[in-house]
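Presented as structure tokens, the chain that follows is alone, the form predicted on its own.
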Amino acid sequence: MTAALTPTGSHAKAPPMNILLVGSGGREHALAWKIRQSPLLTRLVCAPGNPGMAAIAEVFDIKPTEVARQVALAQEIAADLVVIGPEVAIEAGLADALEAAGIPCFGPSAAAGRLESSKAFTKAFCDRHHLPTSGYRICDDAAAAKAALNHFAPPYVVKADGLAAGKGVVIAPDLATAQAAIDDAFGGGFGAAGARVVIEEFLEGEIGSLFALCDGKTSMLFGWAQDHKRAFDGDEGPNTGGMGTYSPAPVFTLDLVDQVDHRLVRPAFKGIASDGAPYRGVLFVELMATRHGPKLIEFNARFGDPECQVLMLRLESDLVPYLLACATGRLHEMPQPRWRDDDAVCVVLATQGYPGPAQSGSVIGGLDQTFGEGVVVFQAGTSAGPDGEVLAGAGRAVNVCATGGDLSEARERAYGAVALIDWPQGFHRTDIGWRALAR
């Protein structure tokens, strides 16, 4: 059964829907929170989910990469739509298996998902389809990678080719640090993802995250935000999967958005289709706004985390019709999404030691309270303890999000809520949104 869509967004004739959401992080909790609000929804199932998602949906302990079990679950619940959250499920071919089973899926095929799962593929893709990006060298061993450093000036950018949960990038200020990063990558520091590395030109400018939907043919811009990748205040410390976000981001002027759409988004969707892998889902364009225009840092084949969290807070439209339209080739029927005027901020709380080795299992207290106007708390890397307590994993665990009439009000609400959470083993940045406030 596939729900009907209308260009006006009316749900009067749409049948009820069963939806399976794959994943367990803060991104997936935010998606579940937004999907739960849809009048189209009958049943929401999350696999594997987390304790926060269990409060608003049914959860099943099935890993995103257990493709056969995920497909079987979708069939068992008679899913009208499967929404893939994490990139590992895309790389594992979950969308391909669902298509073979005749189940509509929001998420690209493994072939289209190579735009994220292989940075080497993406660099060559940019060359073939004339997308602006940084200079690069692809290297299959440490000696070649160290030799490639001679083609660039510091700071050096060393990237693992494969998926590394947002942590496979080292910005090295000098040659010795870059060489050590190369040795770490080929020594197994990023697992299989580091079996090949990409050495890149360092781009000067301001970073931004833009999102676009596609149903294989039609595309539509779907919001933007600014992330904070470094672990500590002042953009210091190692790269992480993201320590906080805010939206809207002043870097995205109307001119920049138009340039990104025409120079990166549309050519990417056209190019991957011409390569035989039409894109169905959301494309995350991480870019650098340089003095020469926007340049691609990397593509991600899913919503960003924690960018998704602020987008869901600001999205006024029902999300479900857009997800379904991408899965069924009907995005051309959809109106432009409506966004709230409010600003939104997300502050990430992570276990001390992240993104390096960290101890899991500490108790996060205070998550069951009411935090106040405009505040929503999403769980990320958490699990349920034997007595119902919330336990932190070894990485990002909680996303404290808030909306406000402006960025300052949203920040004040978010950090006020952070102060109410009892977790001595956690840490967070205190300067989310600093670039916008400094303008």
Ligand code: AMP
Contents of the next structure:
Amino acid sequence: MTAALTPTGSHAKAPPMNILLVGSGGREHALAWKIRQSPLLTRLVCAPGNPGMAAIAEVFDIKPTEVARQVALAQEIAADLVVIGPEVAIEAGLADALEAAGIPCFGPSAAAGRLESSKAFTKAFCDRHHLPTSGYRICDDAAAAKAALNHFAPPYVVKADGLAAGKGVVIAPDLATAQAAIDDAFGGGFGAAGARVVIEEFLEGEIGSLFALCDGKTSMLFGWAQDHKRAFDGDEGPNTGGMGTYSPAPVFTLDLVDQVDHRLVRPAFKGIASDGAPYRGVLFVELMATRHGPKLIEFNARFGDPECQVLMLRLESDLVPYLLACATGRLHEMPQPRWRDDDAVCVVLATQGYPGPAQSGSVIGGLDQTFGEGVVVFQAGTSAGPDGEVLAGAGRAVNVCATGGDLSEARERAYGAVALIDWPQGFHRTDIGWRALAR
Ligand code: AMP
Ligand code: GLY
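Given the form predicted on its own, corresponding form predicted in complex with adenosine monophosphate:
Let's see the whole complex now, leading with the same chain.
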């Protein structure tokens, strides 16, 4: 595998690689699209994948959390590398099982992944290692959570402790709404994730998503973007997993990037290693750029979805050597990644009703066409119908992405392509990138 890591020139001599990519979202479709372009690749297998991924890779119907079956698949295809997309596989210990089987894996152990899977763990981690974040209280019952509200001013931030696919957060403008959110969480409204609740100080500022790779020792920044978490235009409506992204985002000045690197990224990797769980994979730092510098909103142990989509469109370097270098402890051999000068935009199309209950199974038409210049369309929660139609799930289903010479051009191209998709049961935001354009 050594040649695969040589930064330039020797790709042609690199041994062929079989890669297993775990997951089925827009993030994984974007990763598959980028991995597919690598001259190092022989075979790309995705599990479970989606109809969009099936067009560019082999797919096997195995869930990300079916750890033993994923490991068996990796062995069967003689995988040289397994790339884990979603957090549920990390929490389920897929990286640990792959390590035990001697298969290089991009994605942290379950212990290192606790930076995402438990907000309470992360808050204690920030205290222990002096990372800047919001003030907080962790509460195990509704009465304690309601009492904790007295220590904060509105708007109140009420979060489920565990994984809730970006939906376990309520920003409540007043006490009554916050109390209702607490009752909802302990009443099962956030699923098992809500058995414990974190009440947080509200951070004022502009939000950002920054990504950093680590191989257990060496770290490297790997791009940044801005997401739009609310469901509707003007940042109205409930929080979602993300309704659209753009990159580069002007909130990330060189100074902010440097501060995030030194105050959050490096201390996080050092801290988690000193806690006995060296981090191998990508760390997603969701932060608020406040008047007092960057403050952590949350860590995620994976690429962002839909941040990954715009990063992959802008990444000029081959992705595969970076993934492999993280998995094999050789990130120090890698040069800084190269990014295209282009801007990139991703518009998420979701089934009406998302992030609440929504009807799955509607037909998405128009995906099978040649879109305009710079446009790439990824699929997320889709499945194949009996006659080969693409059927939407109950959430985010399609990511229409485009690059352009500037943000306006990228946006025009993306929304031009959105208009070509025939899906009356879907909805999308029409203002992706507004903060950058409003500057
Ligand atoms: P999370 O699931 O923790 O990423 O939170 C979802 C969204 O809620 C974030 O993207 C922010 O827009 C917002 N949010 C979360 N925590 C805070 C906070 N402490 N202060 C202000 N906004 C927050
Ligand atoms: N887009 C935010 C996330 O992936 O959690």
